[in-house]
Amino acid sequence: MNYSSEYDIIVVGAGPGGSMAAKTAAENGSKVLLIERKKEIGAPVRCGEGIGLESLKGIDIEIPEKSYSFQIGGAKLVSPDIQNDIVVKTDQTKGYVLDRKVFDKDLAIQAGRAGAEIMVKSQVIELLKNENKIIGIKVETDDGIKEINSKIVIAMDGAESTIARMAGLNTTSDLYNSDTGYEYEMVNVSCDDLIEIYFSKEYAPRGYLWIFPKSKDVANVGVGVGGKEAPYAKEYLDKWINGPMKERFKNAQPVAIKGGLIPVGASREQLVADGFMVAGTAAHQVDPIHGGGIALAMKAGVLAGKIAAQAIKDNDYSKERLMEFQTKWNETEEKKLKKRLKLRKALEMLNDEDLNVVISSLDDEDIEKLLEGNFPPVVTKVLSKRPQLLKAIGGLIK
């Protein structure tokens, strides 16, 4: 294909942020190159696939049947020990586990139909500069290397970005704000219409094993860990499937294996400079309770998109101007994002024990009390049952 040589716009990262990011900047009238390293967009897939009703509101997009693979109705906690669980069946818990080869592809199709021109198997391999200003990138393709100029360059290339660090942004993730994802795809798995959410620190330290149903007898079911157990995520989750769940998965068949890195930490300080930002999970804008990303990703696009293209309006690309970008992002989801990072390090600091009584003490209404940040009446229950949890959950309450 013919490419031009000079774009208003170029988005490194065809996920699901990527790609609305591009058709958002495209609809606004900007010209946009989205660019994908990967040969095929939404492969290989790297997540559990789950995404909620709720997370969705606010970004102008429907679902198509063709992109997912089962709704889910809620979802159920369940305590270590495997005798107690909570069922949650509220608005945010509804949602769909996607089927993301098809929905990732379908999100890069809208953004192509928009006016974006689209580059797969590409490769950026460095950003140029015009002194400290990002005025395009050098890409490795098919058809060797090409230098592309642009006026703002927008990284959402993931978890394992570079892009950032190429425009001298520290994207780095630590262990401890990182998480590791394992899973396989099954089948001969019962399933109903709920996500499962399993808590164990012997076999998910810091995180949770999982079951999202795909179909009624098909599942993906993984672990996340932290970033310190990585290597022995496989381990842990052969574990569990053998062990507490065998009678559960006694006929169950693998019949994919998926899994990745997931920052868990705040979003990263410096969004934004002259001629580029950096979002989505490249930026690190992950749930730190769940590790989900996926609409996270898809509002940083829309909102990255709409001021990058309104910037070229403007006619100005400069930090000052696109800092807007992280103002905005700020105010609104990183707010909540924080709090729930409070939630995730109270939460590490509970033993197995721990969770089992406050699992068994806990109801439908405190979990989605919980699910919209309303943390003191959950944390006086909780704490009247087991007082001696006070130093590790009471600084929730305030």
Contents of the next structure:
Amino acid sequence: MNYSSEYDIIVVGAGPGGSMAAKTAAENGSKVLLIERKKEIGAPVRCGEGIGLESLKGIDIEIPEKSYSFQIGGAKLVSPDIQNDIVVKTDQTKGYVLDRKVFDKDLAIQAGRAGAEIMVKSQVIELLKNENKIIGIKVETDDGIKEINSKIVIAMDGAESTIARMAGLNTTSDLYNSDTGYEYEMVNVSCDDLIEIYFSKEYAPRGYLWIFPKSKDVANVGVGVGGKEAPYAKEYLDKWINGPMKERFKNAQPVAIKGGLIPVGASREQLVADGFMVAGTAAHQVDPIHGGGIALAMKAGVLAGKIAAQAIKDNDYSKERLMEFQTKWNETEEKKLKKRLKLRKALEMLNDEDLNVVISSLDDEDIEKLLEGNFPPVVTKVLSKRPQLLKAIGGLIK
Amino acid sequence: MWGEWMVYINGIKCIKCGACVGVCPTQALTLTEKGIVFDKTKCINCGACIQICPANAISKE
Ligand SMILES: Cc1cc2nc3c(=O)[nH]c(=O)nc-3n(C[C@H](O)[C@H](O)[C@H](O)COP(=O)(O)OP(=O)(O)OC[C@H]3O[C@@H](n4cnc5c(N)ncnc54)[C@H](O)[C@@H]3O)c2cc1C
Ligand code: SF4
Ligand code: SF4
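Please supply the corresponding structure for the form predicted in complex with the partner chain (the preceding block corresponds to the form predicted on its own).
Below is the whole assembly, all chains and molecules, this chain first.
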């Protein structure tokens, strides 16, 4: 492959975010290079692969049939004692369980079709700087280490992000605002067309367990737990599968293990520097409640790609010019994320008994209100059943 | 002089998920195609990587 020694825009990481950024910037006239560490874009998967229809609204992309495994009609939320559940079938909960191996690669293919050049099995190891300006990258490839210049670098290198830190932006995940996930893809798990979410302090402290169906009898079965509990993620999941869920999983067999870090503290404040932007999960642009980051990364990628391409046309790659990304993000998505962070912190205070009461007293319309950020009517309803929660959740009314 | 213990990554338990990389405050860890690479000169013995690994693959040595 022949690559130039200079590009307008270099995108680091070909996850859903990076590919959307590269595609958008190329469509808007920039000369783009997309660089991915993996030798095959999309593999291995580190994700539950669930995506909601609502979250995709506003993203100009078609999801071809081959990119998803199963169509989802709603979500089922299950109480810790497994005695009660709420089934919610709205646009917020309808969606897909993707086949990310195919989905991610297809988005990169679309970026390539739009004119972006792509490097795989190539790891960015350093940023090139001129004083404080980022002017390119150093990348390790099979053909050796190369230096490539750029006007703007967009870092979309995911949860394991190191690139933004090289630019002087603090994107380290602190333990309190980190969840880790551990997951098996399993066969012989009978499923409806619902994603299932199980709340349990015992088996998923500060998190939840999930069953995301990939077909009628195959599912991603996983657990996400808060930072402190992370080393026991696998243990929790195994105990749950062999304990309260024994009957359901009695014939289940794993065909894959997946896992990873999910930053759940909402977006970092500083997203730009001179000649540099960070976006997607690398910038912690993830839903603090359920840890979903695919659609948010795609939205962030489109926004970053568009603004970067315009900055190239304007011949201004300064921090001030790129600040538009940060401002626009804060005005739109971040507002919702901050609200959901508040909800996450309130939910953390509830014990299993509280959660049993909450789930038995709410219905699908209440959950829809919560998902829309309309907390007061739901909080009032919960408090009428469990007044002692005033301290934990009363703040959500304000 | 670096710290009192060394990070040990059990290559068999490690599922190459990158969680440790995301919490390391000093970029002492990098995820490559081959697995995690540990740079002992950068490590400050904070233990964050040990606490976050979902596969319990990291220990002190
Ligand atoms: C266990 C688990 C379950 C999850 N379940 C869901 C879910 O059901 N739904 C959902 O929406 N989200 C889920 N998430 C979150 C979701 O996976 C991420 O938020 C999403 O992938 C973020 O997209 P991205 O494009 O920002 O980054 P990524 O998809 O992480 O892509 C980043 C890319 O950058 C590459 N890269 C990194 N460093 C370099 C480098 N130095 N040089 C070159 N390339 C590099 C990586 O190889 C990677 O391909 C889950 C996460 C985990 C860990
Ligand atoms: S102990 Fe701390 S500094 Fe050392 S590798 Fe782990 S996270 Fe990084
Ligand atoms: S967090 Fe654990 S399993 Fe994940 S890459 Fe690091 S050592 Fe491996």
